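Single chain ahead, by itself, as C-alpha cells, in the form predicted alone.
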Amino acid sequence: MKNFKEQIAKCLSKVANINEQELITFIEKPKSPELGDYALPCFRFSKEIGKAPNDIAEAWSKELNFQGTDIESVTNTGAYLNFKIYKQAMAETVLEEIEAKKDRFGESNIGKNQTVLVEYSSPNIAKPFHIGHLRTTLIGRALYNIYKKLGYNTIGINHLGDYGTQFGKMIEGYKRWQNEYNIEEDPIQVLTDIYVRINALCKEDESVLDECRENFKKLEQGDKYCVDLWEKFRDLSLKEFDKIYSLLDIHFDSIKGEAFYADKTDEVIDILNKTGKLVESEGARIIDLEDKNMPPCMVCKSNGSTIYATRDLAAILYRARTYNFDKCLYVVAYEQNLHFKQIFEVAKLLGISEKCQKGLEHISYGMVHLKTGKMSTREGNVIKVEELLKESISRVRKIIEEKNPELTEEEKDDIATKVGIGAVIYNDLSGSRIKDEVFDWDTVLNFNGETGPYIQYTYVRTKSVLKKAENIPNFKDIDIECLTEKDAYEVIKLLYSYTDIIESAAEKNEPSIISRFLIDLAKAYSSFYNENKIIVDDKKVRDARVYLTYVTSIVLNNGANLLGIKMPEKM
C-alpha cells in the first residue's frame, strides 16, 4: 500500500535537509479535515534552524516540489504545513489493499522473527474472578491480538496466583470449618467465605496467623495434606475460571501459576548469592536497591519462605531461556509499579541476555473501584465477572424480545450473547488503560452513544445494505471517482489509516486507540449512509457505494475482533 507520509517526508527532506525517517515521525493528522489529510508542525525545527515556526512553514511551502507524487497541494496555516493527497489516489490505494487482503487487511510483518510474551488475566486461585481481573484479561487479550496481527510470534501467558501465604490461610480455614460448608456446590463462593472468615480471625488472634504461615511453609516443603488441599482448591477454581474464559472466548498458549516456579527459586537465590548482592536484613534476605532510588527487594522471608518476587524472578529466568523473548509484557494494575521496577532491576543480575532485560515491560492500568470504594476479597465486596456478563446478556435479551420478537430463539441467544459481552468489552477498552474506573452497572450496560453495541449496529447496517444489493461488485469495475465526495472520502481516509492505527496501538500498548478508531469509522459510515442513498439506479454510483459498504464491513469486523468483540449478523 502506498505510504503517503513517506512521499511527503521525501519531498520535505530535500528542502529541510532533515532525515526522511525523522520527518515521518513528526507528520500527523490536522485538527480539522478541511485543512488537509496530513500536517507537519514546524515548532520542533525552530531552535535548530533559528527561525520562527510560521516563517519556516511559509518558506517550505513555497520551496516544496511534489511533481511525480500523489500529493495534490500544500498550504501553510500558522506554524503548520498542511498536505492534501489526491482523493482518487487515496481511495484506489486503500480499496486495492482491502480487496487483496480482505480479512487480513491491517496485517504486516514488522514483527517478523520477534517474540512477544503477554502475561495477562492471572486470577488468584480460590478467589472470585472479579471485575479487577476483567481489565487485565481484556487489555491483555487485545494486545495479544494486536501483536499477532503485526506478525510477531506472540505467546499468551496466564500466570495464576496459586501460591503464597494466602494458601496457608485457606488451608487453615478449611481445616477448621470444612464440615460447615459444601465446597463442591459453589466452590469459589465457599472458598471466599472461608477466606474472609479466616482473615477476620487472623486480625483477632496473631497465633492463628502464625499457623497460617506455618501451613504455607509445609506446602513449600511438600507436606501431603497441604499439597492435596492446594490441588483441590486449584482444580475447582480452574473449572470456574474456564466458564468465564469460555464466555469471553479467551484462550492461552501457556497456563502456569506461581507454583510452577516454586522449585526454580533455589537457582535464582544461588545466582543472586554468587553476585554478592544478596544480603541479610533483619533475618530476611534482600537485594539493596538504594542506588536505584528504590526500597530493597526482598527475596526470602526470615522463616526461609520465598515470596512472589522470588517466583517472578524465576519466571523471568525460565521465560528468557525458553522463549528468548524480545518483549515480555506484564499486564498488571499500576499498584504493582514498584514491584515490577524492583524485579526488572534484580533480573539484570540473573545473567539473561541484554535483549531480554530490555524487553521486560510493565503494562500498567488503572484500578477498578466500586462507588463505595476499593474492592477487597478479604472483606467480601467484589463484583464477579460471571455475574456481570450474564446480567449484560440478560438485559440485551429483554430488549430483543421487545423490539424483534419475530427472531428465532437461537438468533435471540446469539445476538444477546455477542451484544451483551461486546458492551462489557468495549466499556473496558474504550478509555485510556491507565485511568481508574469506577464501576457503575448503568454505565457498563448502557447501549446508547459511543458503545460496543453502536459499532455492532453499524456493522449490521452494512450487512443489511449488502443483502439488499444482492451482489458485491468486482473491484476492477468500481469507478473510484464516485467515492471522492466528502462523506465517502472521510470513510476512505479512516480505512487507509487502519494499519497505522494498529501499529500505534502496539507501540503504545493501548487498545483504546483501536476502540476510538472503530467509533470514528462507525460514525463516518453512518454519515455517509444518511447523506447518500446507496441502492440507486445509476450503476456506477450504486456499485461504488455498495463496494465502500462492503470494505467498511470488513474493517469494522476486523477491528472489533482485535478487541475480542464478535459481530452479530442481525440486531
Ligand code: ARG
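Not measured: the values here are computed from a predicted model. Positions refer to the first chain, counted from 1. For the two forms, the rigid core is made up of the largest set of C-alpha atoms that agree within 1.5 Å on superposition. Compared with the form predicted together with the named molecule:
- Structural comment: of the residues L117, L429, Y163, S392, the hinge joining the rigid parts that turn between these two forms is found at Y163.
- With both rigid parts superposed separately on C-alpha atoms, the smaller turns by 13° against the larger between these two forms.
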The other form holds:
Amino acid sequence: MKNFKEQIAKCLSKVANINEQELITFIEKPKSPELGDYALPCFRFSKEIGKAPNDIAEAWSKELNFQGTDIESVTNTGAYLNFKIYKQAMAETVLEEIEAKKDRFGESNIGKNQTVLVEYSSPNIAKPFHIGHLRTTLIGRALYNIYKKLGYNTIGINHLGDYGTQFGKMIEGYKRWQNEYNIEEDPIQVLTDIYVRINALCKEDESVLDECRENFKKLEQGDKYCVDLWEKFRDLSLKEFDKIYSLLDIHFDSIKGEAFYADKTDEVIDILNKTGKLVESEGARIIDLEDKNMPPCMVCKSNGSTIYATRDLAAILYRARTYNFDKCLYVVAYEQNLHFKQIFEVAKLLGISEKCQKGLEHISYGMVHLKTGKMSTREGNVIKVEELLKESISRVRKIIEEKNPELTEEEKDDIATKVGIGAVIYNDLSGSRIKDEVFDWDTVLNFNGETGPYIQYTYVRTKSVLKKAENIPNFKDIDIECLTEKDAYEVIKLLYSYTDIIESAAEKNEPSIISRFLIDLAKAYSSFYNENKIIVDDKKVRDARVYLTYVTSIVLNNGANLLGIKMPEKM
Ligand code: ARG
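Next up, the form predicted together with the named molecule in place of the form predicted alone?
Time for the whole complex; same chain goes first.
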C-alpha cells in the first residue's frame, strides 16, 4: 500500500532539513477533515529555526515541491501545514491492498524477530473471578491479538495466583469441615466460605493459625495430603475459570501460576544477596528503594518465607531466560502500580539483559463501577463474571426474540451469544484503559449508541447489502472515481488509516484505539448508506458502492476480531 505520510515526509525533509523518519512521527490527522488528510504542527521547530511557528508553516507551504507525488495540495493554517492527497490515489491503493490481503489486511512485519509476552487474566485459585479480572482478560487478549497482527512473536501468559499462606488455611478448613459442603457443586463459593470461616477461627484461636502455618510448610515440602488438596482446589478453580474463558474464547500459550516459581525464589535471594543490597529490617529482608522514592520491597518475611513480589522476581528471571523477551507486559489493575514499580526496580539487580529490563511494562487499568456504585468484594456485592456474561446473552436473546421472531432457535442462540458477549467486551475496551469504567446495561446493550451491538449491526447491514447485490464485483472493474464523493471518501480514508491505527494501539498498549476506529468506521459507513442508494441501475455506480460495502465488512470484522468480538451474520 502506498505510504502517504512517507511521501509527505520526503518532500518536507528537503525544505525542513530534518530526517524523514523523524518527520513521519510528527505528522498527524488534522482537526477537521475539511483541512486535509494530514497535518504537520510546526510548533516544535520554532526554537531551533528561530522563527514563529506560523511563519515556518507559511514558508514551507510555499517552498514545498510535491511534483510527481500523490499530494494534491499543501496549505497553511496558523501553525499547521495541511496536506491533501489525491482522492483517487488513496482509494485505489487501499482497495487494492484489501483486495489482495482480505482478512489479513492490516498485518505487518514491524514486529519481526521481536518477542512480546503479554501476561493477563491471572485470577486467584479458590477466589472469585471478579469483574477486574474480566478487564485484564479482555485488555490482555486484545493486546495479544494486536501484537500478533503486527508480526511480533507473541506469548500469552496466565500467571495464576495459586500460592501463598492462604492455602495453609484452606487446607485446614477443608480438613475440618469438608463433610458440611459439596465442593464439586460450586467450588469457588465453597472454598471462599471455608476461607472466611477458618480466618474467623484463627482470630479466636491462635493454635488453629499454627496448624494453618504448619499446613503451608508441609505444602512447600511436598507433603502428599497437602499437595493433593492444593491440586484439587487448583483443578476445580481452573474448571470454573474455563467456563468464563470458553464463553469469551480466551486462550493462553502458557499457564504458569505463582506456585511454579516457588522453588525458583532461592536463586533470586542468592543473586540479590550477592549484590549486597538485600538488607535486614525487623527480621525481614528487604531492598531499600528510598533513593527511588519508594517504600522498600520485601523479598523475605521474618519467618523466612517468600512473598508475592519474590515470586514475581523469579518469574522475571525465568521469562528473561526462557524467552529473552523484548517486552513483557503485565495487564494488572492500577492498585498494583507500586508493586510493579518496585519489582521492576529490583529486577535491575537480577543480572538480566538491559533489553529485558527495559521491556518490563505495567499495563495499568481502571476499576469497574456498577452504575449504582463500586463493585467491590469487600462490600459483599461481588458480581460473578460468568453470571454477568450469561445475563448479557439472555438480555440480547429477549431483544432478538422481539425483533426477529422469524429466526430459528439456533440462529437466535448464535446471535444472542455473539452480541451479548460482544457488548460486554466492547464496553470494557471502549474507553482509555486507565479510566474507571461504569457498567450500565442500558449503555452496554444500546443498539444505536457507541457500542458493540452497533458495530455488529452495521456489519450485518453490510452483509445484507452484499446479499442483495448477489455478487461482489471484480476489483479491476471498479471505477474508483465513483468513490471520491464525500460520504464514500470518509469511509475510504478510515479504511486507509487502519494499519496506522493498529500500530498506534500497540505503541500505546491501548485497545480503545481500535474500538474508536470501529465506531468511526461504522458511523461513516452508516452515513454513506443513508445518503446513497447502493443498488442503483447505473452499473458503474452500483459496483463501486457494493465494493465499498464489501471492503467495509471485511475491515469491521477484522478490527472486531482483534478485540475478541465475533460478528453475527444476521441480527
Ligand atoms: N493474581 C493477582 C490478582 O488477582 C494478579 C497477578 C498479576 N500478575 C503478576 N505477575 N503479579 O490480583
